[in-house]
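Okay, so here's just one chain, in structure tokens, the form predicted alone.
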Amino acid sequence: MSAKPIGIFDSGVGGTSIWREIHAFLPNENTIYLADSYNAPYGPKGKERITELSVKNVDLLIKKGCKLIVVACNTATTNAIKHLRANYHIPFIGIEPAIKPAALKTQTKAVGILATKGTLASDLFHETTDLYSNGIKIIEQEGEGIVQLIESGKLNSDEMKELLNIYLEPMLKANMDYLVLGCTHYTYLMPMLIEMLQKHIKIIDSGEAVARQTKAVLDKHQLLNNQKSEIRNQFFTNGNPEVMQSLLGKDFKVEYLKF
């Protein structure tokens, strides 16, 4: 059992942010990873569709024999996240906005979170949101477009610097000092946001957090690999491979897979 993969599903590329640090902190761990670029971004899609997508993803990666699931999309996480534990007998790895240590570290008191209109909407945003954000200004910005340029390869694009403009905008004349990306297609935003905000402008995404506690959750079932076989990391997708394939550099293979 412990040599089996972990599972790692997202609405496309941007859980492959979160592969990466799982993959540094586990290396000794095989990994499927599974993008519905066909189908993203889940943030529009209403709560039922969106559950129905993360199961269809869920039983492909247990088909494929995976022994514990990332589901790494916050949207998924937000408004699928207790269905799937509720329905199948394997462990879950969430991800939702790293509100609470921006919360607990911001010196303005005013937090900016870049999220999908999916994860906003979801009571488990709400819910975190209300419990650490009293006294503090929590600025809500769906990020509409981003998801949409990022899976068709237009990252670092001029069109991609417009909508980050007028999506900060709100944020920075609220004084701000952390910014939460709230989907973890955002996180390959990193460098142009660094290059647009002041430097005391902290960024926090939930990338660490979900590594550690995906070792946390093997160690506790005694499901971490300690077989010494070579290692496989195996990329699929239901849409263009290349967008992957460019995020991920040559050392690793992408597939397109019909799902």
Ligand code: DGL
Contents of the next structure:
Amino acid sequence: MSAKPIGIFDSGVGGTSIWREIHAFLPNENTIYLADSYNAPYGPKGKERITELSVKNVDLLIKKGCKLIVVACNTATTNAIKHLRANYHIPFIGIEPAIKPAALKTQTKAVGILATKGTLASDLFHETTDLYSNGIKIIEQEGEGIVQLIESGKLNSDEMKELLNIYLEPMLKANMDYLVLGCTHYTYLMPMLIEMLQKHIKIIDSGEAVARQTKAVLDKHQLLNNQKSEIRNQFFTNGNPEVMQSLLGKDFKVEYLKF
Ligand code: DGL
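Next up, the form predicted together with ligand DGL, please; the one we just looked at was the form predicted alone.
Every chain and every other molecule in the complex is listed next, the one we just looked at coming first.
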């Protein structure tokens, strides 16, 4: 049993959508969140650079005493998690696009997937897609520019709507009934997407599954916190704290940290 914090990192503010799920599911856990916004987006960077940046984030979280690390970034998971698991003794939880549930439930046999270039190009993504895409049309779309807009505080902008219209078009043409959000930043697009898409189209992400898996792994390693002391949730960014603060709301304090 351990009161040490769960470490969570992302290329930026997107992984706070995962932090939310974890905090809701495991309210008695201390957490430390790192937003590597200075280096965002990870998507266009190659596997080697994404791995280097992930190692940098993991080293800092370990230095801060974390007991488990959640890689709250599809791009970092699909490119670097094998390396991380092979090189550190601490447990890791990763996040991957929810292709499996979408492929199992689709009625129209067409599933749209919006993710970064780095995720769509990764071997891990292809392995999962190959497993579940039999008889199903998977329309892959790179969400170029979306992360940058969110990181610069332009979540609800006309530019964002224009980009989404372009990216959704081929998926709608293919008659998709499931849209998979394969990047943790994209979860913040949910309200806009619900407004833009017809009701029969379901939008799914992997946040809840990650929270469940985090609990299961903590439990397995006997690392759940059963102490009754006050809980701390710390948020660090090496980018603009205001953008992250506006996504998190006033209840949680965002601090600037150079890393
Ligand atoms: N939140 C990251 C993900 O889930 C965004 C990647 C990026 O920075 O391009 O993939």
